[in-house]
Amino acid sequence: MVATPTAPTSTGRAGAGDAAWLATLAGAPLPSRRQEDWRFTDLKALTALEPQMITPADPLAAVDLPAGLERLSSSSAAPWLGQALAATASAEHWPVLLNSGASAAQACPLLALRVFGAAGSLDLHLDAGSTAGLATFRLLLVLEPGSSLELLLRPSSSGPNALSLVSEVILAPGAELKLGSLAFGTEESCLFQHTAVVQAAGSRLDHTAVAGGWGLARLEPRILQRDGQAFSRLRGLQVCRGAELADTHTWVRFDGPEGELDQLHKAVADDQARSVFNGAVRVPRAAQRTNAAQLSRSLLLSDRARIDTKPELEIVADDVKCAHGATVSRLQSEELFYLRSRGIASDQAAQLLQRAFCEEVLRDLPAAAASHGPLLTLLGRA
């Protein structure tokens, strides 16, 4: 099931001045690079935008939802809204405040879905279009006990604008969600994607986020296993070139025993691009017998590119199995030599190695992603 909106429209200018306009929408000043979570995030691309709102098309308006899935009205969704943000301590994060303020000012459509059975798959295109300005989307997913859904989100931009997406997900006992994000933009566009998930015992989350082409991309998945005894699988891939900046901050907390986390984050940086990864895992005393693994692997293709990776594990429980690791490397000369010795040209050999590096994450996207050629978009046609 695919929903592709028509081209978004824009409204008039909403006042003077880039940073001041954004701060007014958020009700808070822009983050400073003196703040630890923002010290690698240069907001120059954001403040250079035209201070006007974009009204995006409703991606659910023209789609027939599969059985087991229904759209909630604003009044029906109201009791759920804000729960996951509050539980993951992110209601006051600046990108969330910006999304809330801008959505209220523009009355953007709420994408609220209740899953009450085996709902199959859904593919939603969230497009900011080519118009200058700021576009916002708000997504709410409520999965009832024993329900399941495979959802692919495709945030995109083709112009000098910013796309803000805030998603809240609530998983009841036994619910299963395979959530993929395939986000492609341009060097003059910005992406702020914040995902807050609350998992009940016995639930399963498979979340894979892929981003490429954005001048500035900041992704923040935040997960709370409220009672432990749940499974979270996180996969991330960011590819940046030119002067692009890709910035991912993940946060996972276990508030009960026997929770599981399997996390892999990958990054590719070329030219003068910069990739940032900060992964925080919180294991308080109540989370005994937690099994958590986090791995960050980055590929540096240029002497001028930069990669910053910072895994964080805060463990108070004493009966746990937790591991983390981080590597930053270049294409291995031995592997290149092996391919060249079999008649493969140097450029093709490098492309093959990059492809293999990316495929480990791309294969975990929902099946609908294959028709959109993610590997081709990320690495080009070489």
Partner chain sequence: MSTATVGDLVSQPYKYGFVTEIETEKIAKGLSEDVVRLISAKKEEPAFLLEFRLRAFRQWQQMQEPDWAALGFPAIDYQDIIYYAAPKQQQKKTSLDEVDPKLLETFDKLGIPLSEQKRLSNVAVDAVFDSVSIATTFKEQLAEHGVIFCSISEAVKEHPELIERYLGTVVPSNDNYFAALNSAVFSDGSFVFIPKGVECPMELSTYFRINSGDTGQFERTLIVAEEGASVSYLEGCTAPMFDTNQLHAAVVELVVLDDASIKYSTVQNWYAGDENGVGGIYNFVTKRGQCRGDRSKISWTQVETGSAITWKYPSCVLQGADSVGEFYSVALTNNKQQADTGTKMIHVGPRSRSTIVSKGISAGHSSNSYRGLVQIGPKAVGARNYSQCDSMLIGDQAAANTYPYIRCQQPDAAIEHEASTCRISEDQLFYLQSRGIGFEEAVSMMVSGFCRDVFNQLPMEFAAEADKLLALKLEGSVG
Second form
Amino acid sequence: MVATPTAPTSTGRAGAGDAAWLATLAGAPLPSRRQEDWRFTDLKALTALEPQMITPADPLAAVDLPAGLERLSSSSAAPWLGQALAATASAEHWPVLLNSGASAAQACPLLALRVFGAAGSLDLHLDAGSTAGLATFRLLLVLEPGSSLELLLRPSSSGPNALSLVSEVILAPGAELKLGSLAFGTEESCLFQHTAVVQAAGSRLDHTAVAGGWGLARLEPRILQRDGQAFSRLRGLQVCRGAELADTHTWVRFDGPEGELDQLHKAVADDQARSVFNGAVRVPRAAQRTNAAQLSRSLLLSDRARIDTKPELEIVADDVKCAHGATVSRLQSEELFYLRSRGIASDQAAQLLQRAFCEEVLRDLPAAAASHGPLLTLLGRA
Amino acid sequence: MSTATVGDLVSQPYKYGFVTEIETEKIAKGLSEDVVRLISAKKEEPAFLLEFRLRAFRQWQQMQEPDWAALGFPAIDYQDIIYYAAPKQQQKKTSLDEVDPKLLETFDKLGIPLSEQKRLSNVAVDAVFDSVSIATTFKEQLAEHGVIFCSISEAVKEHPELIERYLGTVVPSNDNYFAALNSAVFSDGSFVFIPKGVECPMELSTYFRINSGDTGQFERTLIVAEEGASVSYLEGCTAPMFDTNQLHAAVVELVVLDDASIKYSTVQNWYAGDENGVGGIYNFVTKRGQCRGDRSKISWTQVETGSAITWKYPSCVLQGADSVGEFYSVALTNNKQQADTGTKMIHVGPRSRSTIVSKGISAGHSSNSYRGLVQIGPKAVGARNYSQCDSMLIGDQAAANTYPYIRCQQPDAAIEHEASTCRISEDQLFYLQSRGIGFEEAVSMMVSGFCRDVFNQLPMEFAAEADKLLALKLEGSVG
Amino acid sequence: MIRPDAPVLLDIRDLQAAVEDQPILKGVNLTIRAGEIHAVMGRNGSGKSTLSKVLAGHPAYTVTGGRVLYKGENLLEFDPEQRACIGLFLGFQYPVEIPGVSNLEFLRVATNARRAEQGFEELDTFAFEDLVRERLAVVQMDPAFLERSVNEGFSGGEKKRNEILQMALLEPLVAILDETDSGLDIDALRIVAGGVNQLASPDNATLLITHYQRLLDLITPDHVHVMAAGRILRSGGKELALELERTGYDWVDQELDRLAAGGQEAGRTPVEVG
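Return the structure block for the form predicted in complex with its partner chain; the form predicted on its own was the one displayed.
Next comes the full complex, this chain leading.
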């Protein structure tokens, strides 16, 4: 499964701590913390990786495709590829460049699906495994008019590696996608998950991304409502402990009127962990009667942990409803007291409240997620 | 809303746009170490201040103009600016009778009468014309309470020990590009010192007037409230209409010790440029207060209606235990104005609390951004922040941006941020109109209702002024 | 039901407490025996609610003097959850909403914590559901409420019924009901009062904290105490409540003035009624 890296590695210190091979793969230098978008994102977990590439197993090979769905070959997928990235202005994003560079250098599974009916549900395990190095996946979903799909992605890693997943999603009028992602890693592993979605009018996207346990996790859902009049529901949950860093940058843009966004992002930071959230909402002039609501709620559980959050609203349309809110706090003392006054021990009460905090997002994952015990994995560690 | 009828309403011209014909002494355009030395020499400054200026100048030369704000403007040629201009009167007069009557007339026209007979009875005023303070009223009465209120140049001469102790301690000379520039070339401004236990017996006010067309204005204000002292301070500003842009880069520093409080209010009405964006003031201001003492309090209230460009973040560093920071802001942009404004609340001390209420109104082709930072440091146990940022959009060509940064390192803290965007709805207007209220009045009622929380924070005399100012600025923009 | 020989469940002696350095309780004395129903009345700010919070162990209140014995043990040493497990129950005036925590799960965890203390076996999900459905009848509550988050979106009456449901499940020895009647319409009040009466037994005791007579029309107290300025100013039988209803609280001010003028310390000596 392990291939030799195509990119030249530096000599000497076995490549660890050296980012040159990553820059070469991406064709661009690593993001610097002087860039606003990377200000709080320390990439040392990434640069510590062994410079080699992992060829992961093809997750589609292991499942039976439901009716209403077909796998596209590389050549039939080609016309679609890149569209969503271009539309969401993310083709030049470093994690996308890395994914493209690595995919070009090393055959990685292209998971391209065309959905043409009510396709039911699908559960894909994208595993980087326990070997050292870089594993890349590329996903393309094309939903035709009126089609629907419920897809659960499970990126995972159990070793000192980085998992790069770039998903491109194109939703035709009336298409409905419930896209869940349940990503669990280890303190040694990195996740770069980029999800670019273009929605046509009348389409519906429910995207729920949950991440926990990664030394470094960077999640970037980017959504364009091409003609407005679509519905986007975004849910995010990141739980970080130890020295983990979880960073979500979301971006939603409405290029037509009457679009709707309902966004909730939650974060739990304990120990020395660091949680970052940046939520951009762009409402240009064409997007009259947009209704967008964004809420960010963070739980800070330790005095060595940090939370950085920044909503970003840019609005040039007068007839819109845009609200956003952010809270950072520890568990509510009145809630804790209420539970304790009923005989529930304080650590158990805290656990109950943390579970409740997480469940509000977890319950929006596709039904298939339940069998993977997300709550236990997120909170059962510690 | 009918575009035809409302669009026809003509904007009220900027009524402070006149120029006073008065002889001024100016130094040549451009900035160099020699210019810095010259300014210091003209002001007969002590060595420590010249050192301060030179250090700042050298730092400024190494710095880059910041580009992170949501603002766009042509590059400023810092060598094409006059850094010192003063009305030709040899030195500050001891009595108002000796001040050039033309200057007094100017301030009369601005609604800030300085002469004994006409001046406001409960407000002491320091009037700054171009780079120089020309008169301060009620000085003697204030001195009886131990309150020092004078121009900063005068304070440098009379109270050098206080200036040396406090100047640059809140906003260090290398804090940012514009603060460094100000530190190198600041000309005048106000100094306020409220000694221990004194509640300042009247409102203090500084009125800034830019007159000459190619002069930069770089005032420096320093207010110190010792233990248990309190003061309410207000600044106002206007400038003539020129079709070029004037640079205004001020620095304001507040120091508050145990149990003391400073309330700092601004009604900013610099010339904003015309409807095509020609002319207007570039307003790059660094305002920061340090709550050094326990239970100390700083409250910023600003009504920002003028300037072509506004770059301004009045901030509070909450060091003392139980210290309190407040920021109440109304920022109105119209035509092609651009504002990037907000606040920083840096919580250092335990149980420090802050409140942010920001109301942005964007009309015309303007762009109005709220940019705020709430930072809770590791020692700020029990810190609390509540922020509310609302935007109102008038017309579909104006932009309202909101960038609230939240950084928290203390679990026993609570931060809450809320924001919303609204417009004046036709239903609301119709409801008011159906009760016999005229269209313009209905709009201004809605706008002033939107800003109510902030206006309530202004000293009474100025709240009504601010309300009127807003109505004036908005005339003709609703359509 | 007053039995002088009944065991003392709660014995409060000269209890003083403060919140944020502000003294609220200034020497409260109260003895509650098994089988008794006590009512503490008084105006807003008299310290009644503080008394209930202090007994339940709310962390915002600091006990600055006196003691509280619960079945002979020092109650003040226990954490809030231990107090609940050994049989002290506080029905909150404003039960907090806890979004996301399922009411059913919450009730089960709390019930099992109490059962563990009593030496009973833990109830599994199914056994607990049977129990909770049976107890729902006490407060005539719709089982649908079990599926919702704790108190979230409940009306005032629903919240109070949920409190009494918890009481029915936890079977406390001493139940303190803080302004349980506030915000209830007459039907809800009847249901809540009916629940409290149903749960009262010779082995347990109830402490009602209220403003008004109307709850006491439905739950007959054995003892009534009037609280003012952080003390119990007067104690008596149920007729004291009726007298208050007629005369109002004005005499309280006079009495406080008299005390301030140098009269005897009020509330220091509990008035034994029997």
